[in-house]
Amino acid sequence: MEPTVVLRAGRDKSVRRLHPWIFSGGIADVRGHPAPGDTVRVMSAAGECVGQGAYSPESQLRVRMWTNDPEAVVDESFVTHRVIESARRREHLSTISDAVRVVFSEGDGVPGVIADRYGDAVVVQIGSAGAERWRDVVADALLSLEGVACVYERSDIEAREREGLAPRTGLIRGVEQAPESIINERIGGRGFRFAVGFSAGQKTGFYLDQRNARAAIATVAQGRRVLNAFSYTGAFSVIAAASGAAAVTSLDSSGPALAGAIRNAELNAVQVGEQIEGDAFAELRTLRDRARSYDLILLDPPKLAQTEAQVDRASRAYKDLNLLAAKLLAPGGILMTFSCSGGMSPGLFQKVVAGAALDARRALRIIGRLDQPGDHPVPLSFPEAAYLKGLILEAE
């Protein structure tokens, strides 16, 4: 029997509206004994096929839709075409950067696959059972892209555990590369260079999703005393220094990340100034107690809520961080604050930051908003893809 998932009555509405996720609670029956990653036909309670998706029996997110076309054939050619077409849609970005996200999971119709290109190398994350089934096909398609010499896997993400998959990292296609790749990005008419390491660090090695923020920093940093909290490898610090900042302080819990910031400063012939290694919550309190003051504060913490169940706890953490930042912000200063937690809506994030400002007794106004760039597309039918939220706030 062909593997089939039958939905409960009324649970086909979101699928018909092109939403790609089906949770276990929406399923009435599973027929044909599908294995993890198998393509299943998705049937309404009335017996109509509403599409096909990848089955994941270990996850609450039980089916990720490949297509709403009942007649489509989900095979090697189908997956290869999706990957290559996704990369093709980014070709116009080559004038801005040689580092782009070439596949953004459901945003590009390749659920569970994230692929970031750094020059002639692609780093891929396989995050679902369906993507795992097509791992070799995805890797071959990525290697076939013009100018790509290797594909490196960083499937060491928490999402794999929820899918019943073990972590996996290492070279999967092409030739072994140097331990770091130097990428290029044009910001405000100037070219910047950044070192990216594949084997360790956050995400796939670099925050490609903060391209819009990097451009914004270049427009406001001149003459300002800058605090870059959660600085990672210091791209924000480098851009601020190169854009005429009066002073730069980088704060991160990772010594290797701070060393990476020095490396990136050298690549761009700038000095990034003071570096503080330590927990951001504790160090921000220390800076507050020392009555330090900054004209531009960059607050970009890692994901604090992995799931919606963690949003309440994350909200308290975001409030604490923004409360401390507000107290450190000089009169007329600018705070750029971010959340990359997908479970936190833009409205909730703004509410949390507003509460922090109120408790800090600071009047802040929104003068801009920042989100993920176009190589992280958000289908109108899948607003969950819009995970990055940023506010540019100005103090009275």
Ligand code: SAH
The other form holds:
Amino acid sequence: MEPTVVLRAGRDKSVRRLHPWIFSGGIADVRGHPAPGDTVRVMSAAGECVGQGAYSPESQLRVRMWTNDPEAVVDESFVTHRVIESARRREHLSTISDAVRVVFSEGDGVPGVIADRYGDAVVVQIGSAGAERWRDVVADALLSLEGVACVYERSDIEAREREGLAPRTGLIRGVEQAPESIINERIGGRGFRFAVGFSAGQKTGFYLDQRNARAAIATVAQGRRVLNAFSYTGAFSVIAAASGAAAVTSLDSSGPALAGAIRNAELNAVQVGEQIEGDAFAELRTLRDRARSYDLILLDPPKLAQTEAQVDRASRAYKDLNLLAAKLLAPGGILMTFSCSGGMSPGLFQKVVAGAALDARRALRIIGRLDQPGDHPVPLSFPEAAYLKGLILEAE
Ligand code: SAH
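The form predicted together with S-adenosyl-L-homocysteine (SAH) is what I need now, so please give it after the form predicted alone.
In what comes next, the whole complex appears, and the chain from above leads the way.
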């Protein structure tokens, strides 16, 4: 028989509402011995087929829906079409940047697949058994995109472990070339170039999700003394410097990331400014103890809550960082503060920052909000895809 997953009574409701995830606890029975990544028919307790999804026997997240259409055929052309259509929806972005996320997993109906385009290279991340099953098809589809010369794999994320998949990295399609691209992005009416290393960099190499923040920084940096905490390869620092910042300090715990910032400063003919290599929690304290003061602080920590269960502990860390930043902010200064922890809601993040400002005895006003750009789309039926939030705050 066709591999089939039978849901517990009532568990078909979220599937019918187009939510793409089925957890192991929602499943009453598995029939037909599906292998990892196989497409299974999903059946309600009453025996009605409500769609088809990819089976992940090792993960609590047991099925990721491909489609709610019982008649659809999930095959090579189905997967190819999803990838190509997803890339096509980004075409309008090409006037702004040649670096875009062309596939955003469930956000684009391709669960487990993240694909970031950097010029003529695509870096792909395969994060689920279902995506692994179609890896070659996905790679071929990405290589077929106009102007793409190679596809590089960065499947070295934690999520793979939960799926029982080993990490894997390296060139998988196209011509061997330096594992680096120089990308071009228009920010505030000016062209910027950034070097993206996709074999050694973090995530797939560049924080495409912060495109809105990059534009916001260009509009406010003029004349300000800038502190860029968690600076990675200095994209924010370079933009601030090019936009007339009075001084720029970059702070990161990664030496290679700071070296990347020097390179990026050179590529854009700006001064890299002061660099501090160290733990931000400690270094911000040191700066505060030295009574340093900044007119623009950028605070973009890594994901401090990996899961919803970690949100409480992470809240304290976010508060700590924002408290220090609030103290370092000059009168009239601007703080752009971010959280990319999906488990932390925008409401909770704002509350945590409000608590930090109160403890720092600073009156801060929200003058803007930032979130992930359109190449990281959030289906209305899958709000979990929204993970990045930022507040632009102004001090009295
Ligand atoms: N704003 C950056 C992205 C920041 S990613 C951009 O747009 O490119 C988060 C960065 O935080 C990474 O570069 C990582 O090296 C750094 N990091 C992680 N933990 C840190 C810590 N405790 N102190 C300082 N930096 C840290």
